[in-house]
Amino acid sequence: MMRVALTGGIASGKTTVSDAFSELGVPVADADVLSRQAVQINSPGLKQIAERFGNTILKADGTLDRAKLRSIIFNDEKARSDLEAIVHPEVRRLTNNQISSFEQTGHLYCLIVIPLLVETGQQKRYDHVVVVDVPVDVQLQRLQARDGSTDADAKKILASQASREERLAIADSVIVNSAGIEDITHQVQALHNELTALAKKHS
């Protein structure tokens, strides 16, 4: 099964692009979705986290308390690289995990959505990178309108990740998203069919 990573910047549309792709079948992992199971309540991630940083990043229930861990790490590149070190490897564990499913079920590629793929630097580990462009002033615009964040904290975000440029170095394939939902279910139907076609010569 060729393993294709998805990967694009904060507020870019992946999960929309992500979620064309799920409609046309093709299985999909998400490392953000993964990266909640791997600090769920009674998981050793979260006993790992709750041992560095102090029972006080834990709600009454147990769960994490994901607010006051990112207050933490914002300003603290010690304290964010100690919580790396904690959920990543988690991540690509279940990741894995996932994938060795999806080799079960006779698809010829699956999608995994990596948001810091560039980041961690684990493009060499998929035999094809797709990513999701949008011109920065766009990307701040959404994200101040979905997380109500200020001008400055929302570049300051994009400042904390990898370039746009740094992402399109890696890119095989690009999606770009700036033309609305119509325009993305184009763009992916076309790239399923040329990765369908690299995956028949890939098996």
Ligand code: ATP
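We call the rigid core the largest set of C-alpha positions that still match within 1.5 Å between the two forms. Numbering follows the first chain given and starts at 1. All figures in this text were calculated on a predicted structure; none of them were measured in a lab. Compared with the form predicted in complex with the ligand:
- A movement of the C-alpha atom of Val26 falling short of 2 angstroms is seen between the two forms when the two forms are aligned on their rigid core.
- Core-superposed comparison between the two forms: the CA of Cys110 stays below a 2 Å shift.
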Contents of the next structure:
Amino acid sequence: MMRVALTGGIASGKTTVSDAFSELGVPVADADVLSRQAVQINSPGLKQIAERFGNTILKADGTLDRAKLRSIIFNDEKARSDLEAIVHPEVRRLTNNQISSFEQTGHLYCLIVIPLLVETGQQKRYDHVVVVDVPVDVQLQRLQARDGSTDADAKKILASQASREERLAIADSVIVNSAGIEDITHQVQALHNELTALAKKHS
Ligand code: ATP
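Let me have the form predicted in complex with the ligand next, following on from the form predicted alone.
Expanding to the full complex; the earlier chain stays at the top.
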């Protein structure tokens, strides 16, 4: 099965685009959802975190106290790298499980949405990278309209992510999301045809 990663900056339209692939029957997984699963209550990931940081990192209901964990790793590089050494392999394991279960369905390719693909250097693990691209001014406008954030806050978030150019540099395919939703449906259909043809060669 061909593994396709889909990435893009905040509010670039990843969900809008991945929903369009889902509607075409493509199996889609979301790295953000898998990251939450990796530390959900009673998970092996959360058990390891409690062993490393102590049970006080858990709330009374047994779930992870994210605010407390954030404050611990904020100024402690060793704590941060220990946390990453626990969480990253767990996310990889869950992603691989998800892809294996997709393989049972007989689809030719699957799509994994990974917002921070460039930032985490994971592109090499995928056969094909799709980037959702928007001009920065459109991105800022959509981000503010959706989240009600100020211009300054929206710019700060963009500055903390990889740049548009860095993402485009690793793209095998680009979906340009600067026009309307109608246009997305057409672009996704065309790319789906291309990916299906590529996946046939891949298998
Ligand atoms: P995040 O990075 O926060 O997960 P995202 O990349 O998944 O966001 P979406 O949630 O799909 O982005 O889109 C961001 C916002 O822009 C949403 O409010 C969405 O409705 C809007 N939007 C997306 N594509 C278009 C478009 N082509 N035309 C108009 N609005 C759009």
